[in-house]
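The chain below stands alone and is given in structure tokens; this is the form predicted alone.
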Amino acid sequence: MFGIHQKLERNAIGFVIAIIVVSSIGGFMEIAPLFTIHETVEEAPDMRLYTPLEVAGRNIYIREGCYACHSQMIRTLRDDVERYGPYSLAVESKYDHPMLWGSKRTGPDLARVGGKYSDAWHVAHLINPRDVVPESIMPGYRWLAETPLKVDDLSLHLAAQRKVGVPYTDEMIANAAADAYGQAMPDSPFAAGVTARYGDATNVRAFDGQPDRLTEMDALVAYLQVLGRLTDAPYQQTASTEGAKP
């Protein structure tokens, strides 16, 4: 063996000839089962989009390195489902660009943390971990209830998502800034274009708690309590398999 490899090495063309017929099978490994993706991906009719003020919140999420400590993705492993709640499925994250699966669980897995907690609970871990969870070693991120929501841009955000195939309407863009402040204030004359665009599952209301203000802190809360509620697919799923068990 190392014969050969040394008399491949010593003819250039020979060598590459190798790298391209290498690189070509580990490049037809990687593209292949993009080919069968419609079969792979699971059928989700009632998955909905993220709304404005949830984009926001991801976008903050991503800015503070959340997902260098988080995962999400509930693997198919035992420990894992009885832990966290079903094993994520690929459809959950059809609308995720980019996606924040994650490898490193210094926090705990938030696939399936939309739901779980109250807002106010949400609230007060982000203001100071150690007050809800005493063995937390997560920084508190105070100045997302302080730091005003900058919404002027969001309808380039749901434009960008448009561009790589989340399927916002003209629409859903237009009332982007409008969507989010309806989401956060349920009082204002814009919360019913949130339901009316996004769906009557969607969550509306004073995340953080102060309903005369649209803060960061709304937008991050509005975020973690959709993860894992976007579809109704999961828990579906799950129950099929326990239903078909002898």
Partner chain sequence: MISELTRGERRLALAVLTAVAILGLALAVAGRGDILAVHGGLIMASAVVLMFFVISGYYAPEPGEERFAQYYDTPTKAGVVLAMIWAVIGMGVGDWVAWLLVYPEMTFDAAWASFGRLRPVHTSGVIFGFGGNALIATSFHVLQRTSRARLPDQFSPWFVLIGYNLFCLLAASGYLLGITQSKEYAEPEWYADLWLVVVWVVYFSIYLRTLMRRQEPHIYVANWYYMAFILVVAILHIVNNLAVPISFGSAKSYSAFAGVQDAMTQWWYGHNAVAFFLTAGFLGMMYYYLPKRAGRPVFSYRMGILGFWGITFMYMWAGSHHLHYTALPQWVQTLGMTFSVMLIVPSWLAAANALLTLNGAWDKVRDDATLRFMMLAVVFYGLSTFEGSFMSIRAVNSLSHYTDWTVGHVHAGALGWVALITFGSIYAVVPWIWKQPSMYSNKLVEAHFWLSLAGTLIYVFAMWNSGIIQGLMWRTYSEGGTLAYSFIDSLVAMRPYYIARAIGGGFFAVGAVIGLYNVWMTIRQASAERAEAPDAPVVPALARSLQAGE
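Moving from the form predicted alone to the form predicted in complex with its partner chain:
Excluded here are partners and other molecules; the one chain stands alone.
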């Protein structure tokens, strides 16, 4: 064996090929089946898509690096489930390009934070976390409430996501900017289109408390409020297995 290696060491190209082959095996064996084995991602026919406003909010979440302190992945451990809610299913992030499961809980998990607090709580918390939670070490994001949301390229955002597999329709793509307005301005003529396209369960509210303006705060709070609410599957799953797996 060491004799063969002596020969290999004399051949640069051979060595390069050997490295590529030996190193490629592991990743291939683990990743490729995830695309082909059907059971990897559960069925959830009621799974909704992110609205354009929620997409924009998700992008703000990414931009600000919220994922560095917050996970969105409740493990199948008893204490995780009792603290945060039913454990996360693969299907819940099947439209997440990229996923935001996170790796560190400097702050609590957010996978099921949707509906846990009022919009006003989130706005106050994001403006200055210590106003609502005195011990908090989370940064404040005051400028979000002042910054108008950029909506002119939202159609492009949905179109790009369709290219990677998210089933947005032509109509959704064409109306992306209008839907973003409508979702945060319930009294505007654009509001009706949002629920027509994205389902009645969609939240249509002035998330930032300013019904006449569309800000980045609207988008981020809309996103936080939909976390864990895109499908009912995890809640049913937990009911049928009586609590978490050990």
